[in-house]
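Just one chain follows, in the form predicted on its own, and it is written as structure tokens.
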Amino acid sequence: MELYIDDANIEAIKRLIDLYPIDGVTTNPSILAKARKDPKELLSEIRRIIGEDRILFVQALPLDAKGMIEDAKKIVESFGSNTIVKIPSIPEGFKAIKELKKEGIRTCGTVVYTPLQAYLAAKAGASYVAPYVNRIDNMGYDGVAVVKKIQNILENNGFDCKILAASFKNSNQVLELCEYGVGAATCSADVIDSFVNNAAIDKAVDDFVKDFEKLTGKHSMKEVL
């Protein structure tokens, strides 16, 4: 499962990229607004930090297909070919995805709440579909179950499309989807950190160090080898 940072906080991105096997960064208009910086400068800085090999997701803003297509072309021109354009999974969005597919621009059908939205985005040619796990939960449904159903649809119909699961409230949701073989997940910094934020892990590591220090008085293997 690919793992993305769902954030535009520069310091958080730098730290997580340094520590973890991160595949890229996802953004949306709300995330960019929260950062309170010029969007072009911020996205350019994110691209510099993650490099050309990692994927950057940027969302088109217009609600009509023509505008989405124009936005998509400018986004890829500005931030490189390894940039995927997020397109809302609405009728005009499906139209835009079809056209962008013909032009070789990769897209992600976003704002997915239902399996049929994901089906239409994938069939239109999206490279990813992004269901919002926690938001689906908050509507009274089971977000993880909905994502699993979408995974079944993609696999059973042979679509060349991955799930980019988003909107997580805890690491267990991520774990369930990782176990199910979902293609990708994008998480906030605190959720990614929670993957290994465990007092028992910290204590075990600390015990190993203390035991070795008692034996040798040294703090590393290189000091005794």
Second form
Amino acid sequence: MELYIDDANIEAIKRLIDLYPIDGVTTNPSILAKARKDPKELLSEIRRIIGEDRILFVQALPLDAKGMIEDAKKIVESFGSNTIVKIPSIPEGFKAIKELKKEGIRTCGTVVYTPLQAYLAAKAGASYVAPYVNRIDNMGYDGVAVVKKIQNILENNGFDCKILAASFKNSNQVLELCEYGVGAATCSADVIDSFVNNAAIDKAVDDFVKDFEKLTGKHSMKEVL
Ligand code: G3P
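Can you give me the structure for the form predicted in complex with SN-glycerol-3-phosphate (G3P), which would complement the form predicted on its own we have just seen?
The complete assembly is shown below, putting the previous chain first.
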């Protein structure tokens, strides 16, 4: 499962890229608004931090296909070919995804709440589809179950499209989908940190350090070898 940071906070991105095996950064207009910076400068800064090899997801704003296509071209021109354009999975969005596929621009069908929305985005030619796990949970449905259904649809129809599961509020939602083998998950910094936030883990590593100190008075193997 690929792992993305669903955040535009520069300090958080720098820290997470440094520590964890991260495949890139995903953004949407609300995430950019939260950062309260000029979007062009902010996205350029994120591209500099993550380098050309990691993927950056940027969302097109217009709600008509023509506008989405124009936004998509400008986004890829501005942030490089390893940028995937998020397109809302609505009728005009499917039209834009079809056209962008022909032009070789990779897209992610986003704002996915239903399995058949994902089916349409994948069939139109999206490289990723982004179902919103926690928002689906909050509507009284089972977000993880919806994503599993989408995974079955993609596999059983032979679509060349991965899931980019989004909108997580806890690591257990991510765990179930990781076990199921979905293509990718994008999480906020606090959810990624929560994968290893555990007092038992902290105690175990502290005990190793203390035991070695008691034995040797040293803090590393290099001091005793
Ligand atoms: O990009 C989609 C995802 O970020 C939505 O997450 O936390 O706003 O439900 P959230």
